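First, one chain by itself: the form predicted alone, in structure tokens.
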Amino acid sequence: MKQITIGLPKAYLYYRYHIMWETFFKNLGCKVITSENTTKKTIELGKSLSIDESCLSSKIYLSHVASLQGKCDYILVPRVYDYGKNEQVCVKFNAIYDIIKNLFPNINILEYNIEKSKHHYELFNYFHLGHAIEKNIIKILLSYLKARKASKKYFKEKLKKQTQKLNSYKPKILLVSHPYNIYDNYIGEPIIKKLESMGIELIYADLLDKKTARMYAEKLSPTLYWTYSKELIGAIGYYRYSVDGIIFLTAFPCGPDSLVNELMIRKIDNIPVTSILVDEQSSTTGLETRLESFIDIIKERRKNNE
């Protein structure tokens, strides 16, 4: 029997769920492949597939899907509408399934639809995913449980390592950005490498436990609309007295980030903050100059406080 190959676009929610997805499909006997890292060619292809108003992250996602055509039996395209009452996400995650289905009519899509307000829960979705590959319900359930356990362990270990960094004597910067931006090698990697080369200890907002983050987010802005934004700003509340500075990283022209980041910059005081906007034409040289200036401010401030 031919082994089924599942393609995972390395963009959007991949960075939030990839351990769970990979573990689930592999336990069902599938081969899992991911798209290649983002390059300038990825961006150009994404532009050709998108309308001009789409954010850079959306263009990258479409390009990653396109790159998997002909290489796998199915491509997983997750759709997320909400995680419950008052837990909505950006509309791009609502619409992406329909966009992909219409843009690439010849690919086989595996559906994954989280909309708790209409009782579309995670477990039921994994049964739906698994049933397209495996008819044994018990095997699907066991694969799901193993996947959840593996994902929790992975992020728990990453958070533990991050917590240990707080004891470092190095200057510490909190990076506030969606994981599909900060961990993308085109958008976030140049920033990470530059900061690390300057001796900076990096703290990632997205790694904080989600329940803890939401609790702190409530204190900073009780009416904030988007779930993923709540998780990021909650990390600001949690880490703000443990770091020397905060960097907001946004992919142009993200609507939620443009509102939320401005709101937070106005609320945060007594700590250096900068906002970096990355688009298709961003210059590495200009980016490095901005980062160097920001780090100079932080180091001078630390020196004056010693």
Second form
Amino acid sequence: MKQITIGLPKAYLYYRYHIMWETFFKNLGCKVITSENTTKKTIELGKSLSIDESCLSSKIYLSHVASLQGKCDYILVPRVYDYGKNEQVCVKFNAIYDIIKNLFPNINILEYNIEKSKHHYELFNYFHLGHAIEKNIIKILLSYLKARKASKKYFKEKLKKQTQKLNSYKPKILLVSHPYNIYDNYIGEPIIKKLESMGIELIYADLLDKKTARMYAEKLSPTLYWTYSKELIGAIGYYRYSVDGIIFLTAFPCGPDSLVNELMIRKIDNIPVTSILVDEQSSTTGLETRLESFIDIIKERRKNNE
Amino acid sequence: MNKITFPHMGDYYIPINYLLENITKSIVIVPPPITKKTIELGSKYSPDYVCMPFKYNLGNFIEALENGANVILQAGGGCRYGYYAELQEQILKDLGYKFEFVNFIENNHVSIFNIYNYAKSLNKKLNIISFSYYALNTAIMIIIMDKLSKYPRENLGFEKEKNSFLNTKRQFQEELKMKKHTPLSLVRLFLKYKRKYKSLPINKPKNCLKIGLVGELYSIMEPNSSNNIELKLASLGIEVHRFTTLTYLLFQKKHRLKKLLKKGKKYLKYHLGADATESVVLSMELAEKHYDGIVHIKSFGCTPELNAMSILEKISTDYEIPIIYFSFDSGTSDVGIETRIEAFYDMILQKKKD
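Since we've got the form predicted alone here, give me the form predicted in complex with the partner chain too.
The next block holds the full complex; its first chain is the one shown before.
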């Protein structure tokens, strides 16, 4: 039997679930390929595929899907509606499946739909995913359990490393940004590189344990109902007294971030905060100047406090 | 003393005002009508790339607070709207206003129990029965307003006497504001004005142009936020149909959603979020009914409608129906809109002749 190839677009929820998906499909004997890193060309392609006003992250997603076309048997397009009561996500995730389906009628999509309020749980989804490839239910279940374990271990280790970083004597900055922005080669990478070259210890908001984060988020913003935003601002509550500054990084024009970040900037008063907005035409020089001046402020404050 | 205010949405301030005055027995301050100043105030203090309803609401609140209001009510839900309240409260507090902010949203939906409990805390005499009575009257008011707005939309462009429709509408609203209502008097009022509208002389050709208006709810229901596009289209001599009304959102949406998804099976598998599913399925239906064109309006950056737009484009090519898209922000000028509408009008007229 020919080995089945599964394509994972390297954008959006990839960064949240990639270990899980990769382990799961590999256990079932599939080949997994990921799309290439985002470059200037990816952005150009994404722009031509989507509506002008769409957010940069969604343009990148469409472009990644397009680049996988023809290279694999199936492409995994996850659709998320909610994670339970008061745990919703940006409406873009509600619609992404239908957008892709209408835009690329010829590709085979593996469906993955999380809608807890209508009892579409994670495990069922994996049975559904596995069903397209493997008929043995027990094998699917075992692969799922293995995948979940691997993913948990991966994020736990990352968090452990991050906790060690907090003891460092270097200036520490909390990066608050959706994983699909901060780890993206085009949006977040230049900023991470620049900050690290200036000798900054970076703390990532998305790495914090999800349950803890949600608990802290409720104190900061009681009516917030976007799960992904909750997990990010929870990290602010958790880390705000152990870091020297906070950087909000968003892609233009992110819906949830437009409200949540503004509220957070207004509420946090004990440390310097800045917000960086990346769009298609962002220039690196302007960005570098802003980062440098922000770091100067932080270093100055540290000196005064000592 | 409590002086309550709430954000504007089209003419619906009349029933909302009626409900609040009767159940809370407090003073209700309706914000001044939306003008250029409202949106300037709103934009000045809002985050840059937030959607337009946020800015309009904030402008309303600031103007109402200046007029002496000290309690702000906010409700909404579905998309970003559900989260407006918390940020608006923070912004107004940072501006130094003293007020109480009451949020009726729970789990991203308006909760009727919260409204009752709040009213009860202000008005001890209120009980479930009187509350239901006023709520019923309010619901009837909303329904008759929506029913009565349908006929003028379809015939306004063909009136023989200038402004006859608008004047009748004004009279109707005055009467709706003045009287004490019972369900029966409201029904009588409805029948009276229905007859009145029908008796207005019109000169309507049989095969006039027909278009459907779809899109984001606030832009559709608040004419000031969409440069009065509905009126502009109608006065060109087009029969305008629209389906998003408060009646639909409050009383019908819940039951229709599943049916809509079934109808739109060709393009949709899942619910797109907020009102985007409606936009897609309605457009499909309009195309099947051979309408001459579709006008899609939304405020800048509205994510659910952006989702719908990428699918609408496909419908447009599949059914060969022209669709024009408008995206409103604080800088949108009347002239630009008019030019685009006229060009669209010429295009569908030409298409109809061929």
